[in-house]
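There is one chain below, alone, in C-alpha cells, taken in the form predicted on its own.
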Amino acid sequence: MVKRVAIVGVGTTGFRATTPDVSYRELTYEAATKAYLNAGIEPKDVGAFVSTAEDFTEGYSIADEYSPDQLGAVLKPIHTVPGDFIQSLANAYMIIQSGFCDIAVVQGLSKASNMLTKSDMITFATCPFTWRPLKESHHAIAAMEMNRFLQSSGNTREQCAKVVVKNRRNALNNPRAVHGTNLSLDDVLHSEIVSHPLGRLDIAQYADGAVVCVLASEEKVQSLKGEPIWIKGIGWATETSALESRTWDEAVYLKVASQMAYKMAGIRSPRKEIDFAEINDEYSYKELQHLEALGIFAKGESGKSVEAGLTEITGEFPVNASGGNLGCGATLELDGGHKVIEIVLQLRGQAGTNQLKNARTGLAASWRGVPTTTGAVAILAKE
C-alpha cells in the first residue's frame, strides 16, 4: 500500500553571495539544526539520510564526507545523490515508502563562492571534441537555446526582461534572498551583452547556502511537532546530454518530469489545480520556457502572461514569489532545495511580506543548469 509522506521540518541558512566566515560543514550544521528543531526531532530519531553533492562543484573528491558529522548521521545509513535536491527528495520519499524507516533527512548545499573558475568547471562538462575546443563561455549554450526558444514560441526579449524585473523586485522582501533590487525594463534590455541575446542582468548570480528537510511517514507525523506539508507528486527526467541531438526549443526534461509528478498527484489541469510555483529561472527566458514545459501556459503564452501580470505575487498564478534564482541566486545542486523550502513556507503561511493568499498546493521545479537537460518537479500540498 502506498503511504503518504510529508515534509515535517525545514531549515536553511538563507542565501548569500559569499560565505568566507563559514565552512561546508558549518552551513550544513546550521540548516540541519534548524530543521530538527522545526520537526521536533533529534538525529537519533532519523532512520536514513540523503546527501546531495556533486564532487566537481564542491571541489572535493567524495564530497559527501562533509555530510555525516554535521547531520548527526555517523554510523547511520546515508547515501549521496550527485544531482539536484529534488532528486534527493525523491530518494528519501522512496526510502520511507519501502518501509525501511519512518523518518528520513535530505541535505543540500551550495558553496559557489569557493569556485574561482566556475565557467571552466561547467564547460568541462561539455563534449571534449565538439564544444570544449571552442573555448566559449557556457553562457553561449544558453544564448543559443534562448534564440531558438524565442523564435519558435513567439515570446520576446522584452518579456524575458520583465521576468528579471519581477523576480529581482520580489527578492527585496525575502530575507533569504541576496540579489533583490529595483530594476527598470531598460536596465535589463540595455545591460552588457554576455552572449547575444543574453545580457548580464538576464543571468542569475551565484549564491551560497544550505537546506535540510525532514520527511516522515503519515503514521509518524502525528507524533512530531512540525506542520506537515504532503508530497503529492514527484518526478525527474534527463534528455540527451549531447548539444547536437537535443531539443532546443522546449524543455523536454521538465515536460516529462512534470507529467510523471502530475500522474502521481492525480492532477489533470495544472493551471487550475496548482496555486503557485517556484521554478528555475537561472536565465530569464528559462522561466517562460519552463512554464510552457510544465503545461501552466500554452506555447507562446507564457510571455504574454508575464506582461499581463498573471505571474505577479498578486496575479492569478504567482511564479517565483521568493525572487527565484534571479533574486535569490543560482545555487548549483541546491536549486531544488531553494524551491522546496519556499513552497513549504508559503503553504505554512510563513513567507512574510511575500505571503500568497489561499496557497494550498504549490509546484517546485528545478534544472541542473548548462549543459545538462536534467530537471525535477515536486508537487506539495497542505492536505
Contents of the next structure:
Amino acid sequence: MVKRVAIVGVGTTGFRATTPDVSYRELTYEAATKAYLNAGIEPKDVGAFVSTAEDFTEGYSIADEYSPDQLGAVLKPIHTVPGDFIQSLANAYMIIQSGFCDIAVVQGLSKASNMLTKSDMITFATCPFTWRPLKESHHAIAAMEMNRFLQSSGNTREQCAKVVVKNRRNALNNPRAVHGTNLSLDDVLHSEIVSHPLGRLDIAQYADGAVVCVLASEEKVQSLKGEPIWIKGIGWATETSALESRTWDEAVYLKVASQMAYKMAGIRSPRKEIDFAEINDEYSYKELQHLEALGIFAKGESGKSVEAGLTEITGEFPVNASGGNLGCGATLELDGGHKVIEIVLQLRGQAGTNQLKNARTGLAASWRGVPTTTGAVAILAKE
Amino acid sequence: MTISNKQMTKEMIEKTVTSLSREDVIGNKVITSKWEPKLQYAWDNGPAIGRYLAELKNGKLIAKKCRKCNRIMIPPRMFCELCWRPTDEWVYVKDSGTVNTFVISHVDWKAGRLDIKGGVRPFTPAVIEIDGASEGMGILHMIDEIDPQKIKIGMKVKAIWKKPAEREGAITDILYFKPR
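Having seen the form predicted on its own, could you give me the form predicted in complex with its partner chain?
Entire complex below, previous chain first.
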C-alpha cells in the first residue's frame, strides 16, 4: 500500500530584492525555525534532510557541505539536490515512502543578489562546443522560444503582457512578494525591447529568500500540531539539452512532469479537479506556455483565458495569486519552493488578502530557467 | 575475452592508445574548445561573520556564547547549531591559543610543489584553539617564526597582527601565529 505523505510545516523569509543584513545561514535558519514551529517539531525529530543547491549560484564548490548547521542537521542524514526545490520535495517524499523515516525536511535558498555576473553564469551553463562560442544572451534563447510558441499556438504578445499586469498587481497584496506594482498593458508593451518580442517588463527580476518544508507520514501526522497538506502527485522531467533539436513550441518537460503527477494523483481532468495553480512565469509567455503544457487550457486557449480574467484571483482558475516570479522574483533552485509554500498557505486559508475561495487542490509547477528543459510539478490538497 | 591492465603489454598500449601531449594542445594540433568563465560573487556576511571581520580590523577576536550548552563559539554564529536556538552574548576572546593540529606542507594551496630544497619555507597551517573560547573551538591559521620541525600539537601560540592601518576586516589581518 502506498503511504500518504503530507507537508505539516512550512516556513519562509519571504522574497526580497537583496538581503544584505543576513548571510545564507541566518536566512535559512529563519525559514527553518518557522517551519519547525509550524509543524510542532524540533530538528531531533527529523529522520532525513534534503537541501537544494547549485554550486554556481551559491558561489561555493560542493555547496552541499554548507547545508547542515542552519537546518539543525549536524550529523544527521542529509543530501543535496542540485535541481529544483520540487525535485528535493520528491526526494523527501520517497524517503518517507520507503519507510526510512517518518519526518523529512526540504530546504531551498536563493541568494541571487550575491551573484554579480548572473549572465555569465547562465552562459557558462550552455554547451561549450556548439552554442557558447556564438555568445547568445540567455534572454535571446527565451525570446526564440517565445516567438515559436506564439506563432504555433496563436497566443499574442498582448496576452503575455496581460500576464505581467495581473501577476505584478497580485504581488501588491502579498507580504512575501517584492516586485509588486500597478502597471498598465501599455506600460508592458512599451517597455524597452530586450530580445524581441521580450521587453524588459516581460522578464522577472531576481529575488533572495529561503523556504523550508516539513514532511511527515500519515501515521506521524496524527501526533503533530501542523495542519497537513497532502502530496497527491509529484512529477519531474528534463527534455534533451540540445537547443538545436528541443521542442520550441511547447514546454514538453512540464507536460510530461504533469502527466506523471496527474497519474499519481488520479487526476483525469486537471482544469476541473484542480482549483488553482502557482506556476513558473520567469518570462511572461512562460505562464501561458506552461498552462497549456499542464493541460489546464488547450493549445492556443491560455492567452484568451488570461484576457477573459479566468486566471485572476477572482477568476474560475486563479494562476499565480502570489504574484508569481514576475511579482515575487526569480529564485533559481528555490523556484518550486516559492510555488509550494504559496499553495500550502492557500489550502490552509492563510494567504491573507489574496486568499482564494474554495481552494481545495492546488498545483505547483516550476522550471529551472534558461537554458534548461527541466520542470517539476507537485499536486497538493487539503484532503 | 577481457584483458586486465596487467596483461596489456607495452606494445599493445602503443598500438591502441595515442596520448595527447601538452604541445599537441598548446600548438593547436588538435581541436580544442576554450572558455574562461567570469564568475563573481559578493557574499553577504550576515551579523555574525560581519562583526567577526569588523573586530579583526580592530585587532580583536570575538566569539558568541550559547547559554544552553555553554559553548563560547569562534568564529561567532547567530544560532547554536547543536542546541538549535539563537546564541546569546558576544564575548571577546584572547588572540592566543593552543595548536590542535598542524601540518608541514610541501605543496602550496593550489597543490603546486614548493622548492623546499631551494630554501622555501614549507607552509605550516594549523587549527588553533583560542584562549577564552570553548575546548575544540579554534580558527584555521598559519604558524611562523619557528622551525617547522619544532611545531608540536599542544604548543601555545599567539597572533601576530598586521599594522592597524593595513587591516581590512579579513582573517588575513592576523599575519600568523607564533610560539609564546
